[in-house]
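Just the one chain here, laid out as C-alpha cells, in the form predicted alone.
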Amino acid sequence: MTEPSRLRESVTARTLAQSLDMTAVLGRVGPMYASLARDLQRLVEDGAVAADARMPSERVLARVLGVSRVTVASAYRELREQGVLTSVHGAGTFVVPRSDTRPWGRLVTGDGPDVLEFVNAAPPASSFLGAAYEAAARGIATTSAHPGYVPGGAFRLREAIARRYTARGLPTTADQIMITAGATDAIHAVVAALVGPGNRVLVEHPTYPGALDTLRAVGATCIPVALDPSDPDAFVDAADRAARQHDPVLAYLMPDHANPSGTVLPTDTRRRLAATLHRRGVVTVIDEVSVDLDLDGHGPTEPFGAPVPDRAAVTVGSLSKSVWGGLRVGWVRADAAHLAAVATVYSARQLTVSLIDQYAAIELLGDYEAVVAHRCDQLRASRDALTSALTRSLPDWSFRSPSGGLSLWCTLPAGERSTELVDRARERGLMLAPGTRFGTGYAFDDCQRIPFTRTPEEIEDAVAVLAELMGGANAGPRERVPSRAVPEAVV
C-alpha cells in the first residue's frame, strides 16, 4: 500500500458524527466495530468522506462516538483489510484514492466497426456542418491577407454568441466573450486562472469527470455536494453548508441537463443557489455544453447567474453537443476582470482558435434554432429507445427519464458494481465508462452512465448485451452491428 501523494484534506470526529446514524450504527445485530466500519465505508463510496482525507484518531473519534478505543481500532482495522484505509507511522490514517483514475481516453481501449462506443456522449456530425464549412471556406478565400490569428476570438462570432445570452436573458457584449478551442479548453484556462494547489472547490456529484480531472491536476481539493434530481432545492441547502464548512474559490455548475444525471435547476432554484453562493464569496463556473438539447419543450431557463452581478459567475459553453465534438469552438463569458485573468492563461498557450472553425460556427449559428431542432429530434429517438429497451430487457435497473441532456443516469441492482459490469461488457465489444468516474472517491460504483448518442440500433444492440452480462448467461460472441469511429476522448 503505498502513502497518500498528498494530504488533502482532514476529515474531523464531530463531522463523521454529524454524518453517522449511531442509533442504527448500535442496534444492527453483530459485533459493533463491524457495524461502524461499515458506516464509515458507507460514507467514503458515498464521497462525503473524500479520497485521500486524514481519518480522526481513534482516540478522539471514539471519545466524539460515545464507544470505546478498541471499537474504532476494530473497525479502521476492517477496512485497512478491504484496502479502504491506509495507515502511514507517524502521519496517521488515511482514505485510499481510488484506484480507478484512468484518463478519458484508455477507457476506449479498441475501435472499427465491430465496437460499440458508448463511453462518450457524443452525437454524431450536424448535417448543417458540411453547408456551414463550404461557406467559412468561401469566407477564408476572400481574407487572404489575413495572418490567420485572432486572439480572443473573431469579433463577429463573439457578437453572435453575445446575443444569444442578451436574449435569454442575461446582457452581454462581445468584450465579455472569448473563444477557446472547445469547452473543455474553456474550463482548463478557467481553472488555472483562478484555482491554485490547495484551494477547494465545490461540485455537484455526481458531475463531469473532465472537471473533476482538471481540477485534481492543479491540486485542487473537490468538495463534492450531493445532487438528487427529484430534490434540487435541497442541493441550495446543502452548498450552503459546505461553502461554509470548507471555504470554497469556485463551484463548478451544470444547472441544465447535468452530466450524467440530467437534472434540470428550476428558476426558483438556480436564484437561491447563484445568490448563495455569491454571499459565501464564491465564484461560480457554469458549464452550458448541454442548456439546448431541450428534448420535451418545456422551453428555456433563465441563465444561471442572470439576478447576480457578472462577478458572481464565469459562463462556459461549446457547440460540440448541438453540433459536433470535431468543431472545437467553445467560449468563456465573464466579467471583465475575470475574463482578463483566463485571457492572459489561454494566450500562454494557445494563439488562437482555427478561423474556418470560427466562421463555420458563425453560420451555424446564424440557423441555430434550425440546428438545435434538428439535434433534438435525434436524441429525443434514441432517448425513447433506450428508456423502452431498458425497462423492457433490465427491469431492475431504475432511471429516471431526463428531459434533455445527453445520457441516463442509472442505478444498478443491490450487489452490482459498476467497474465490475464495465470490464465484463469490455470482453464483448461495449465499451462504458464506470460510474464511479463521475464522482469522487469510491461513489458511484452502483450507478451506470447510458448515453443515448448512438443510434436507436445501436442502442438495443448494447443494452442486450447488458442484459446478458446481468443475467450471466454465456451467449457467446454477439452478433457484431457496425458502429461509428470510436473517438480519442470520452466526454
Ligand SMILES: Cc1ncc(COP(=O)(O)O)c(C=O)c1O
Contents of the next structure:
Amino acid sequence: MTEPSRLRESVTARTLAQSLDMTAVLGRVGPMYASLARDLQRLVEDGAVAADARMPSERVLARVLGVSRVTVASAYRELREQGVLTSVHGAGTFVVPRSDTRPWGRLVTGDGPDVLEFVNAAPPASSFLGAAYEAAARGIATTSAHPGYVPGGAFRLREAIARRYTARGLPTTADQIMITAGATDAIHAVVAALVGPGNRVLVEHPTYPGALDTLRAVGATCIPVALDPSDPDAFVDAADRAARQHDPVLAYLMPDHANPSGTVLPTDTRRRLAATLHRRGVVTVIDEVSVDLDLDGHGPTEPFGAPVPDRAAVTVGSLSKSVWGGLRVGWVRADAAHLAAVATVYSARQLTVSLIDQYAAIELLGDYEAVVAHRCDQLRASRDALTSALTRSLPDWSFRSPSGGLSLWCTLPAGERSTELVDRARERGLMLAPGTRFGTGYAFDDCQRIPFTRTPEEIEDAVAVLAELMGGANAGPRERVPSRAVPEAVV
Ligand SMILES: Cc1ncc(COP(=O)(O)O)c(C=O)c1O
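The form predicted together with the ligand is what I need now, so please give it after the form predicted alone.
Below, the chain from earlier opens the complete complex, with every other chain and molecule after it.
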C-alpha cells in the first residue's frame, strides 16, 4: 500500500458536493450517515474519487453538504471500517488504494488444452505472417554485411508507416516515426520522456491496464475521466473539467476502438477533445493499436491529431492486433521535439528493434489492406458469436456491441462482482481478467471484459461456463480442469 505521507491527490468538498445527489442521500430510509457513506463509496468505486485521494476534513465537508459534522464523521468511520478510507493522525483521511494481492506481471498464455484463455485480447497470428517472414529472411540474407543496428528503425519501414498516416489525413514524414518493439515499448518511452513522479495524467476510464501500470511505475497519478460508450460527447466536457482541476501533463486516450470499451470517438467529438486538451496545454498520447480493426465498415475516422498542431499529440501504434503480438513492431509518431526526447529515452535502453521483424513488417504493410481485411473477418465472426451467445445464455448481462476492436465490455447483473466471477471461472478452467484491472482504484467490479479474439467455438464454450456459473438455464454441464494460472499482465 502507498504510504499516506506520499499521497498527493486531494478531492475538495465542493467536488464531492457536485458529484453527490444530496436529495437522494437525505431521502433514503435509515441513518443519514449510512446513506452518505454508501454514496461516497460509490464515487470511489466509479473512480470519480481516485484511490489514494485525500478526503476533505469532516468539518469542511459537513459545511459544504449542509449536514452535521457527526453525520460526516460517522460516514467516514463506516468507510474506515469497510477498509475504503484510512485516517492518518495529523495528515487527514485518505482513500485506501485497492490492494491487489495478486502478483501481477506475468502474461497468462493459456495453461494447457483444457484452459479457455480469455484474459488477453490477443488474436492469433495472421495467415500472412509466414510469407512475410520468408521474404524478410531473404532480405536479411542479402544485407548480411549490415551491422544490424538501426537506431530509430529501418527507413523503409518508417516511410511505409508515415505513408499510412498521410493517407489517413495526417501528413507525416519518415523522420517523424521511431520504431519500437511493440506499442508497449512506445508507451514506455513516451511516458518516461514526458512524465515525472507526481505528474498527473488523464486516462479514459475504463482504460488499458498496461498504460496504467506504466504510468504508475514512473510515479504519475492517473486521473480517471469516465468514458460512456453511449455518450462519448460527455467525455469532452469531463476531460475539460479534469484538465482544469488537475493540471495534467498528459492525457492517454484510445479514440479508435478503445480497449476495453470498444468506443470510437466520432469526428466532431475528437476534434473538440483535441482542441480542448491542446488549449489546456495537455499533450495527448493517442494509442492506435486497434485503429484498423473496423469490423462494420464504417471507414477510417480522422486521426485524433489531424486538427491540432503536431506538437499537441504523440501517437503510438503497432502491428500486434492486426498481425500478431509475437511480431514486436510498434512505433511512435511525434513532432521533432517530442520525438527527440522519446528517442533519447529509448536509445538508452534499446539499441535496435529486431531487423527481421522490421523487414517482415515492411512486407506486411505492402499488402496491408488484405492483412487487415482478413483479421477483421475473423474478429467479426468471433464478435458476432460472442454477442449472440451472451444474448442467448446470459440475457441479464448488458453490453453494447462494438463496431470494432477486440473485446466486449459487459455490465454484470446487479450484485454480481467481476472479481468473484473471475475466481469462480478459474476453477472451471476459464481465465478472465477482472473488470477492476481496467480502472483506477475500486472501479468496474461490476463490469467484465470478454475478448473476442478466440474462435467462435471457444467463445461458445466460454459463455457456457459463464452461464453455468451464473445459474443460466441454457448452460450445458462442462467439466474443466482447475487451472493453476492466475491472470496477471493483461493485453
Ligand atoms: C490499447 C493497447 N495498447 C497497447 C497494447 C500493447 O501492444 P503491443 O503488443 O504492441 O505492445 C495493447 C495490447 O493489448 C493494447 O490493448
